[in-house]
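Just one chain is shown here, as structure tokens, and it is the form predicted on its own.
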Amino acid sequence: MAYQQNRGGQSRSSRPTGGNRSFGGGGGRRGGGGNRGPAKKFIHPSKFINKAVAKADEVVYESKHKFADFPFGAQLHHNVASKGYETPSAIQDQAIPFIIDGKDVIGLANTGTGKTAAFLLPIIERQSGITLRPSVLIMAPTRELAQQIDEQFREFSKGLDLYSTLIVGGVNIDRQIRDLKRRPHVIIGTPGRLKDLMKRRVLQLKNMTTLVLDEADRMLDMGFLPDIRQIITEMPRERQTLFFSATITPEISALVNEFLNDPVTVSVRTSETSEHVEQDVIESRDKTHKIEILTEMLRGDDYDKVLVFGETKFGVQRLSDHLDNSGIPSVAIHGNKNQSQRQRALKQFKDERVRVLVATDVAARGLDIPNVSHVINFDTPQTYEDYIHRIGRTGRAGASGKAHTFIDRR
């Protein structure tokens, strides 16, 4: 192959070089790129690097439950086998009995380890007697996210008589005035169009028993912080409230202090996803090198199920559509695009009907993406926790994933 990786981690910079302003990060200021925010901060080289810790290092946790175990009425646990759940994962296992005894519950889990059955399931079992609607407010940090809470619930919820509304940015807001005005049970939403709602006294709180903050670091690194305060303020003070976060920080802390009543941590946090990642740099001279070298690893028969990060809108859909013009099948999401746009390229790489998926790191927050086999940096990331986010998407569930990131060459 044509392109060179680097194991010693002996390059000077990590920054893209100029070249061909069409794609990735170089055209940021420029083309739809819109403001990038703070100076990207160095990281050297280095720290792209790593060999994986075999699987086998990993210790499996042992459930003391099976589903079958929990005391869920029978359509549930139908619901739940039809989907072939049997055994729990460890958020699973641990957080799920105090839920259903109405404790607040500090969840401290991964992404992808199965949090929002540990939270959906319980909830569903609580709604049965409960004739205020709505009752149920479940926040999270993008319209992906959201979207797939949604898609679980109904699932399980099958039977039951029970509804859901989703209540997003990027979509008619009009219909989802009309779903409200129908007083379904549970609202799963994005702080920002549940506040636009709010303001126009469409949605009201008042009788809200249960609240569920998911990915709550994640929506507080995007800025959410003061929507979501003046949206619990408007909910009863006597209430569950359920959070989830991958993280405990200083901000953090302050929010469980302030919302939660007597809470249990359940931590089932396991080291750096990034540990279990074979991560390695690749050198490139310019952009139209960089472009060249990522064309012909995607040949490879190995990279059967890629996520490419590039650093602006404009870069991000440039790369997807000279991806696609070069014969192979791509798809990209940034924030330009749409929900449902966003939905059908997220379901088309998710299908695996296209291999490659193009995304910028805040489209891609929040996103559950199964089985993705190599993560792309081919801009390099804001910062270390941004790409520690990125590299997480592989690797995951024991299965082992590899991550390259492109740098400048020496």
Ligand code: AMP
Second form
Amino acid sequence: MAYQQNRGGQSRSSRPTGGNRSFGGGGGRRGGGGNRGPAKKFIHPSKFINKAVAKADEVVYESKHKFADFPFGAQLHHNVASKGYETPSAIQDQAIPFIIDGKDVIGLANTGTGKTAAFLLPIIERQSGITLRPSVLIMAPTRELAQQIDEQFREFSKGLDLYSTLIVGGVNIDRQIRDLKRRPHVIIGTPGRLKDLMKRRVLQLKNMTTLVLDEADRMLDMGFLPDIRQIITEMPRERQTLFFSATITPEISALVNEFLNDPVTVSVRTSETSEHVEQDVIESRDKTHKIEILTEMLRGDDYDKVLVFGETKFGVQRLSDHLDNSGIPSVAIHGNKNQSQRQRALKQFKDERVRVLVATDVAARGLDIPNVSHVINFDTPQTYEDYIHRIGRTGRAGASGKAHTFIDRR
Ligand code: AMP
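In place of the form predicted on its own, the structure of the form predicted in complex with this ligand is requested.
After this comes the whole thing, all chains and molecules, with the earlier chain placed first.
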């Protein structure tokens, strides 16, 4: 191997314990160019190392309910079974009964926990008695996440005569206007485009009975709060609100107080995110060396489905181009790509036609990409929380996963 890799703290000179003197304590990294956001927080490299917890040590969630316990119609039960769901995940097990009861719910859950079905199934069940449409609004931070929710909605509502419309930016608005005129039951969208359509008076919210805010923390990070607020004030006060977030910050609590009514909280945040992901650092001298190491690694056989994170749109595209030129086909997703390009890239990766996806944090947010074998942090994340988010893409549902993080050689 042409690269030096630490193995869970057993390695030679590069063992990353014993203080952070050579990492400068400031955390800022240079090289790579492009526009930087806020200053990076310093994360000690030892936090990027973890020996995966053996599978036997994992606590398997014991679901209290079976899907059959939920009062769904036969067709919905059939659709759930057709998707291959056998037992409810923790968030489904705990949140569905409250949602069926009509309670406002705060779901503390990350992507990959099954939260989408947790809110979609009761919503679909409830649609049968509803004549005033549209009655459900689901807001998500990114186009991709909204699209994934829409895809799941379509699968779960097969044979039920229910319709949804996807309202996201970056695609033709006229078609969305036409779709809205047909009065779908459910609207799934991102705040910016929803607000546009509301201003044009094409989107009417007065018959809404249910509001879902998915990945609320991310929506706030992305600056959607004013849009969200404007949209919600147009909705009836008498409604059910379901609020999903991976974190609770003071800002999130304020939002909850403002928009939810006597909510119950269901938390399924567990160590799911990192404990069973084998994590390690790779030292590199400089950017060129880092690219050399990465290219060499990706030639390895066990790198089946690799998600590489970069910091900037330009850096991500450059890296993807470089890999292509080195004979390692890759696709990239970042903010400079339009919706259909991002969608195509994601599909190629999901369908395993391309082994490597290079992405920025924002573009990858909330995406459900199953069975990622490796997450590689080509650039270190802004915060430790972002790190946990990134590596949560691998080692899902009990599968083993590996995460490698590049750090500067001392
Ligand atoms: P989500 O957290 O909603 O993005 O879901 C993550 C993935 O888990 C999706 O691919 C779902 O289809 C899948 N999933 C959700 N709930 C279940 C379940 N009860 N059984 C099996 N797979 C599930």
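For clarity, every value in this text was computed on a predicted model and none was experimentally measured. The term rigid core refers to the maximal set of C-alpha atoms that superpose within 1.5 Å between the two forms. Residue numbers count along the first chain shown, from 1.
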{"item": "Core fit, then S46 C-alpha moves 2 Å or more between the two forms", "value": "yes"}
{"item": "Rigid core superposition, Q348 Cα moves 2 angstroms or more between the two forms", "value": "no"}
